[in-house]
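First, one chain by itself: the form predicted on its own, in structure tokens.
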Amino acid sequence: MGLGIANDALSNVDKQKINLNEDTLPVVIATWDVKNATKKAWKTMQNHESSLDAIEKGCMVEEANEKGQSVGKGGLPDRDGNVTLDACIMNSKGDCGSVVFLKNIKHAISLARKVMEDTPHVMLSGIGAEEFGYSMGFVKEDLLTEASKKAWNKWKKTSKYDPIINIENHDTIGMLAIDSSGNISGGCTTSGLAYKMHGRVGDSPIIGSGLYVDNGIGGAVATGLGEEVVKTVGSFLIVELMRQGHSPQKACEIAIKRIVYKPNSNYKNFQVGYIALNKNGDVGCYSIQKGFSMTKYQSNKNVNIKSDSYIIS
């Protein structure tokens, strides 16, 4: 397969851009084709709830989707058969909460919010996060479904440990929202790399890597191979690029190229995708490989937008 490099032609996002005014708020965007999640988030804001409420409720839709095999219950396990979840959430005030290496609690995004609002900490991990969840009334449940167990048993026959590009059409749910008051919040939730080493944590629960929000500027969220996102602090980078005057689309493109242009980059063999939203409600998305997409709900329209990519053929 040959490689092509995307040119400066009008992007798919730019072609579907809507000029923002007060009549086009709220706006919600999310990684991948997750129309049920964006619908829930948008309707939450239509009911005069905050962007933070929208993020939590929207992400919960995918966490409860057992068929997704990437988030919450039914997520693909680590190489030892354990489903472990990572999530973070960030509000318009700059407060944030995170849970990592979480077992037995389906709604990691909700627990991350509890960490943010009900503890003096930003991040809780493992048994500590799980115990805190039970103290907050979360229910213990087995997150390994029969379908995910079957897939794990099939994987064990070869135990090949490579990143799978665009696995199951999505591997992390990242969401950004701006409500009718102009306040931005974001969240990210995942079961992590399929068949990862036990204890592995990716970028998704790390503020600045998997997610970053600055209410005066905008927000960004990542999906794909988390190790590469962490190395470039991708979401923070995108927000800072928007602070410098770049559009969300251009900022996502620069952040992807920061990964691609690293010395000895192995970028042809993995995927990273970013989405971004600025204070005006403009959006952007970009990825290394083809196949990434963003869902946007705005002005009563819930659409999936195919992302442009660095590798185009």
Ligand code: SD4
The other form holds:
Amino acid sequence: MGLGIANDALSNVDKQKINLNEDTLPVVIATWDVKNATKKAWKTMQNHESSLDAIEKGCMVEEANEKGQSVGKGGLPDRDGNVTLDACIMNSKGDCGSVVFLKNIKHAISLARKVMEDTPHVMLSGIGAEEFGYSMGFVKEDLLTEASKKAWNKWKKTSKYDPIINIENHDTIGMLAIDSSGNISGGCTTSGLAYKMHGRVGDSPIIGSGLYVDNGIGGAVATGLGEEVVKTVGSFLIVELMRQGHSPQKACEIAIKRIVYKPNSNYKNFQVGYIALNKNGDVGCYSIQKGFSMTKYQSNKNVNIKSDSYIIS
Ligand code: SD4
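Starting from the form predicted on its own, produce the coordinates for the form predicted together with this ligand.
In what comes next, the whole complex appears, and the chain from above leads the way.
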């Protein structure tokens, strides 16, 4: 692998150094079972669009899917009934954009891209992010669906904040893609943890925690209890482990163990899952609890792969 190569358009020499196998590209992977999203992303790259376009379009599929109660429209609200979204995106040049605590705009991933491309900043929050969205032509809409309102009303009977492990096997969507030019991009979008405190922001929009991409090395994304990912800067850690020569699989395993082995870690009570992709198109995934999975679209095959986990029983 070409450790430390951080370029955008790779020369043939660089391609040789990193064993880039164009026969197996493009590749897209995503957290959980999201075949419609990976299909959209892969077809976008087949259409000679960039990995960045693939990430945006792939993530948008889940943001628009009202049945998914952890992303975009239909996401479960905070404890006061507000649906607030977090998202970030990173391109192969190392640029990134992020929105946090965003209300009323469904496609948080697209707004994160606008922050990256059309502002001098990396992160916009709350009302500022929302107003920027309207100025860019995004539409205001109520993100709380009847189904999510019903779930919130039910939750209010006990009001017990207890993040659910592996919510409906389809959670925050984190996605990584490498296009046929060998350029890597990534994105992450979520409505965060259900019934969180108003204003809470998780790992998903935080570059280095929920997502990190280094075009010379690879990328990683996280899902699960964001507070625990932030404490170990999980995605950056995985990319740095790959830089040191670890495979994506091994890097994900080491990053999960970093959480598990923390003093007084109560890892048995929460889930964190990572997926990673390196410059060769090799992939990996690992989680604390059973039940996590990754979807991979490569060589015309769109498959959901069950993740190994630290806890096996
Ligand atoms: C968060 N990591 O807000 C996200 C949400 C998630 O399982 O992945 N939930 O902490």
